[in-house]
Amino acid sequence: MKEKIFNAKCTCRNCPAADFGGKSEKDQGGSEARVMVECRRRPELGFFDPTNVTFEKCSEWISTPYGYFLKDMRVMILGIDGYLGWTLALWLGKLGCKVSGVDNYNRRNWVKERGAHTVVPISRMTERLHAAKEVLGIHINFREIDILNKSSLKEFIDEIKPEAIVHYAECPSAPYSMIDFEHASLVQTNNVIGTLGVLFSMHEVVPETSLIKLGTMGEYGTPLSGRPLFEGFFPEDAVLHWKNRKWSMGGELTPRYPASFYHITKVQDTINVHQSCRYWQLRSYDVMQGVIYGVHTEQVAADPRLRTRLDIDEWFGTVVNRYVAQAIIGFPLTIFGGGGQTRGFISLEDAMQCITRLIAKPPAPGEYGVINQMSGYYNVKQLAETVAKIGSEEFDFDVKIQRVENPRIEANRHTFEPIFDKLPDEFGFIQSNTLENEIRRMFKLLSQPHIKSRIEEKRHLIMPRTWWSGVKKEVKRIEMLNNSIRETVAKQ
């Protein structure tokens, strides 16, 4: 029996090669209108009904491990020099996509501002591009462009005519946005105004292109009511009861409860992208991403020059990456407050799989979809204990755990019930990597002498000193939870 492919029955309504001629699928009165299209790739078809041709029947869509994929698909990555952007560029290039991208090296500069560096050495972009061609046979069309420079960005988009745009070009740091007014305004300008420019550029030159926009699970926050974190919208059967009346909430955007000035920018993006799909019939997936951790994909591991960055400083390092680095240099793992703060997580490798599957099933014109991208959720104490156990038992590190003051404004413990059904149910996602396996990969890579020494050089930047309250001081230790995991295991 032939295996069912998740996007096989998608039609030209979903295909970015279908030219709708600027026509909406709804007339001004809001009723369905019959729209005929032309195919930019197959002009010999003339005008036809976009619902008559499916991906599995179209010669331009070919079978891949991630569903049917548009042959030689043109994908543009905004923020291509970053942790995720560079990894995705190699991943998609190896899949056969024609990859282009822009970056202004802000991430490198922001980390330098802290006095830090990526602990996994990375090459200059010119060397990265050369290595991608030499080792993997991938040509990447790169331009140094700031997304705030709308005219330059629009010109490049018009030149490439990408069939999908993946937007990673935002400042991804909550602590960075909380330093002071200057940093908060920089983050909000870069993220909100930059994304607005992307939306206008798409509307003006590539209205059929799908946008994969990186949001964050942090947009939802941790609602005081403890309600589930639905995927962007309330489900159809959600009902609001108030003063003996009730209303259907189905299809309405769920409330947001952002945790920092950075997270506020993501909420603003959500509104801007959602309304742009409504105003202009753009098509977009808003990816509410869990915390990404790890160092491995087949492509970045192919050559040291192809490695992606890994940060461990308090501004740009994320929890699992920081914990493994701390364990390797004997720095006690830092649990903020009580350690009950819970978040969604996904490995770097699985995050790439997710984005690829979203690209393979573009939204229809005017469709704004929200996907919660994660493969599981943990609290920070569980993560520390997992890293400590693997580091101690399998790699012979003497790993200690400490509780420190929490510089953030958040509850030490809260209800966290995320819904993340769309990826497996609608896009065929199957988790390929476990938390434990990726932690092992990280220990193997980060314990190499030249990388361990880079971690040691920046150990003074591990302990946070950026407080949400605005006070300027390093957090203090509250208590050691045990002498070391090694001693605890020995006593059992």
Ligand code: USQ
Contents of the next structure:
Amino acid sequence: MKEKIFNAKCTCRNCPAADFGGKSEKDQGGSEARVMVECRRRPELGFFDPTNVTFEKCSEWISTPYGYFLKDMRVMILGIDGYLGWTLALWLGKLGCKVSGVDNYNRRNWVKERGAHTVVPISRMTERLHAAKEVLGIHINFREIDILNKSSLKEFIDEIKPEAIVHYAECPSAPYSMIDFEHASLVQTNNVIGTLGVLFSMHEVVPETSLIKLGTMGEYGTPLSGRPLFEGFFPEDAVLHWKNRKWSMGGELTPRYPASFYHITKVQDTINVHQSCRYWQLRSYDVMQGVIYGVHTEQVAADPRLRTRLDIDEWFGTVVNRYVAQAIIGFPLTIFGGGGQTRGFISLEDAMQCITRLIAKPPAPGEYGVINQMSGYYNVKQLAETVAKIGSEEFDFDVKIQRVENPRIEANRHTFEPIFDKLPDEFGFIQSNTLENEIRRMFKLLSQPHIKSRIEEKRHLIMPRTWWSGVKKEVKRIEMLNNSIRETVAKQ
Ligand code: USQ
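Starting from the form predicted alone, produce the coordinates for the form predicted in complex with this ligand.
Once more the chain from above appears, this time first in line as the rest of the complex follows.
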């Protein structure tokens, strides 16, 4: 029997090519109203009921490994020069999308501000674009724009008329946002006001385009009640009991408990995006992404000029990426505090797959969907042990692990029960890559002499100096956890 493709039964209601002519499916009283549409790609169809045509039946939607996909779909990536943005641009270009993107090189500048650099060397944008064309045959339409410049952003969106917008153009660093008032305010302005400009621009010129907005699992934090981390909203059967009364909580946004001024920006974005969908019938998926790790996709590995960045400094390096780099230069892996902090994780490659599937099944008019995007969860001690084991056993590095003071305010031990069913159940996501496998790939790439020496060069930037309390001093070692993982492994 033919396997059902996850988006086969979606209809023109979900399709960004369906022109609603500014009409809303909600009438003035708020109830449903039937709207007839025209197709921007197939004007010969005239006016029709959008629920009559499915993706599987439409000649504009073609079969791909990621479900049906709109032919030559125009996708705009905000933050196209970053770790995720550049990787996605090549990935979608290879899939046949017409990729455009904006960036203002903030990430390059913030990392430079720390005195750090991406340990995997990356090219300048002009060279990147040239190499994408030469090696992969992909043309990317790039424009240097700061998304805070709303008129330039709107003008570019209006010119391209993207059918999906992926919004990565935010500062992603919790420590950076905790340095001082100036940095907290920069991160909050950049992220919150930048996103507001995206929402207003979309409302004004492309209201039927889907917005894939990057949020974070860190919006939920680690709730004091220990309740599961639902996908944005309480499920239908959740009930609140109070003073012998009870209420159904189904459909209400769950409370958020963000862990830094950066994470707070994502919570503010959540409310702004959610309400814009309600006020203006915009369509959005808010992606609560776990911590990303890794270096690999087929496209970024195709040529050194196509590589994406990899940061390992205290501000922009995330935990798994830092651990592998530390192992390679013999720096004891840095567990902050107790090591019981548990987070959701997903590899770079699987994150690309997820976003592609979300683009392939656009939300309906007014729909605001929240997706928890991760493929597994681990505590930081487990991660250190996994990196140490692979580094010692398979790559012959002498890997040590240390516990250091935790500069952050976060629970050392806590329950962590994330719900992440939507991606596999509704979007056909299948994890393609294990944590261990990606760690192996990272060891292979990062131990190349030119990259290893770039890590060595910035060794002094590994230990954090940015405390949530505002104090500026390097964290101290609490203890070494073992003399040598290699010795432990040898004794087993
Ligand atoms: N940690 C260590 N040792 C290190 C680095 C980090 O023990 O050397 C611990 C931290 O204390 C924290 C955990 O590892 O408990 C994760 O820290 P991280 O720096 O890898 O990631 P985080 O600050 O949480 O932020 C990252 C991205 C952010 C994204 C978030 C997803 O930078 O953009 O929103 O991951 S989540 O963590 O689910 O909120």
